[in-house]
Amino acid sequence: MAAVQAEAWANPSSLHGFGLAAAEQLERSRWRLGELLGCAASQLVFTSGGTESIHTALLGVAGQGSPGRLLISAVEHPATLAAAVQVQRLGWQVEILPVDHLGVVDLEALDRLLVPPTRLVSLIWGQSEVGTIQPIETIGARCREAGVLLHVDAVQVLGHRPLAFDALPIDLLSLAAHKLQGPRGVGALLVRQGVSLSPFIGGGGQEAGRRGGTEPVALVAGLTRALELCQARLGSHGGQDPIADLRDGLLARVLELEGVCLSGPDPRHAADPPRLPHHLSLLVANPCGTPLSGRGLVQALWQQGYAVSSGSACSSGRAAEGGLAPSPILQAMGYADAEAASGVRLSLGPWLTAADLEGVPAALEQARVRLQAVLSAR
């Protein structure tokens, strides 16, 4: 990125030599990304990240033709929920597909709704809170048969499994650089050839008229390099993300703790749906079985030097009795409010080693004891 910024710093739409150098660099990155993602370079629309990519897809389709019906799942990212609200304002119907206790979309409900006026389905491929990977190939085939467009939020999946866009029954796919060690502030929307979109952001006609605004050449170069490194890591391990082994070892150890259980698919169970390889989501209770606050555990773990997340981080305005904030995702999966507020998410990066994770179970136990002591003192 530093080299690109030094050599191709200009506006890639400018016609002078500096601008032409930036335009050439941008198109080299676009071509390379198309090669890595299994699509033509012309199918890439650069955006500011996953949120904008999702809005570009949903509102871009909604702006074409008469209003129809959009199907989303009950476990979507807040960006998709926000875009769906805007789609509703354009006169569209929005229907929520239920999920089971592991977070998998109800395919029978999907089949019932893949009829007019349904024109678009938007699903998160790898659920960011509980790690569930949806059966996108199966869902995509059913959408194709029904003549319905499918948009996929692949922000969590990209970099953890090989992806060949043109070989998948997907029409639109959103991605972001920062989930694969790339820079914040850049992402992309992949668009199947023949799918037309109304621009979500107008302006100077950049990105073949699909997204206005000067392209961030250095950020796009960073996205490209990050994906190259991820693909190389996958390629050297037979297409599998090697971090799954670290995750599985950590999972076995934390589940030995009293009051700690897994939410979402269990990677040890062959009958369960697949799970994001870098992802753990836990529900934590005290020795008496009373759920503890996931947010409180996040704070207590940070005091020991571990940066983790609460599964309810995106529902900060929702407070249940006792100050708990239940996760809408866990509620949609059938968990009661108290349990749905006890979620903790551990996301592993490729820079970590087994030694780095050695102290996590003890730290989690100490955090639980500390939180329980605070609650008992009230």
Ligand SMILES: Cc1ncc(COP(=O)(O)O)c(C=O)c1O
The other form holds:
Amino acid sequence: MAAVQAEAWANPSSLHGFGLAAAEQLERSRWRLGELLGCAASQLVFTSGGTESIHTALLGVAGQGSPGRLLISAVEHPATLAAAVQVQRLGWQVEILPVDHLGVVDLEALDRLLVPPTRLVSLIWGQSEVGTIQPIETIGARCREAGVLLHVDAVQVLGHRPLAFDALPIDLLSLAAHKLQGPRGVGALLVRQGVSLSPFIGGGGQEAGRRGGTEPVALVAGLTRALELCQARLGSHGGQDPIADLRDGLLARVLELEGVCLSGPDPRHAADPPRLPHHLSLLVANPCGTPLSGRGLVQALWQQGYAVSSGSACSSGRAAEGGLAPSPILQAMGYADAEAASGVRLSLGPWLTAADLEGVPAALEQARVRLQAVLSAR
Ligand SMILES: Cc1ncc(COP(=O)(O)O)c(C=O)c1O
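Can I have the other form now, the form predicted together with the ligand, not the form predicted alone?
Zooming out: every chain and molecule, the one shown earlier first.
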């Protein structure tokens, strides 16, 4: 990124030599990303990240033609909920598909609603809080059959499994670089050929008129390099993310602690739906079974040097100050409020080794003891 910034620092829309150099670099990245993602370079629209990609997709479709119905699930990221509210303001109906106790979308409810006026379905592929991977190929096939567009939020999935966009029954796909150890502030929307979008952000006609604003050439180069590194890692492990082994070892050890259980699919159960390979989500209770605060545990773990999250990272820092902050995702999966406020999420990355994770169960136990002592003193 530093090298690209030094050489291709200009506005890629400028016609002078500096601009042409930036445009050439941008198009080189676009072409390479298309190759890595299994689509044509022209199908990529660069954005500032997942939130903007999702808005570009949903509002881009909603801006075309007469209002219809949008289906989303009960376990979407807040970015999709926010975009759906804006879609509703354009006169669309929005329906929320229920999920089961593992966070999987109810396919019968989907089938019932895949009739006019439904025009668009938007689903999170890998759920950020509980790790559930939706059966996107099945859902996409049903959407195709019904002539309904499908947008997929692949922000959590990309980098953890190979992805060939053109081979999938998906019309629009959102991704962000920062989930691949790439830079913050850049992402992309993949758009199937023939799908037209009204620009969510208008302006200078960049990105083939689909997103206004000068493209961040160095950030796009960072996204490209990050994805190259992820694909290389997957490629050398037969398409599987090797982090899953580390995660499974950690899971077995934390579940030995009394009062700790897993939310979302269990990777050790063949009958469960698949789970994001880098992801663990726990519900933590005291020895008597009373759920503890996930937010409190996050703070107590940080005091021991572990950076973990409760709920969605984007909102968990701001959630109900001091009070119970049940996760809407866990609530949608059928958990009672107190349990739904006891979630802790551990996300692993390729920089970690088994030795780094050695102390996690003991730290979790200590966090639990500390939190229990605070509660007892109240
Ligand atoms: C599944 C999912 N969708 C969307 C987003 C929003 O992406 P961004 O933070 O790049 O705007 C995130 C962010 O963590 C996410 O996990």
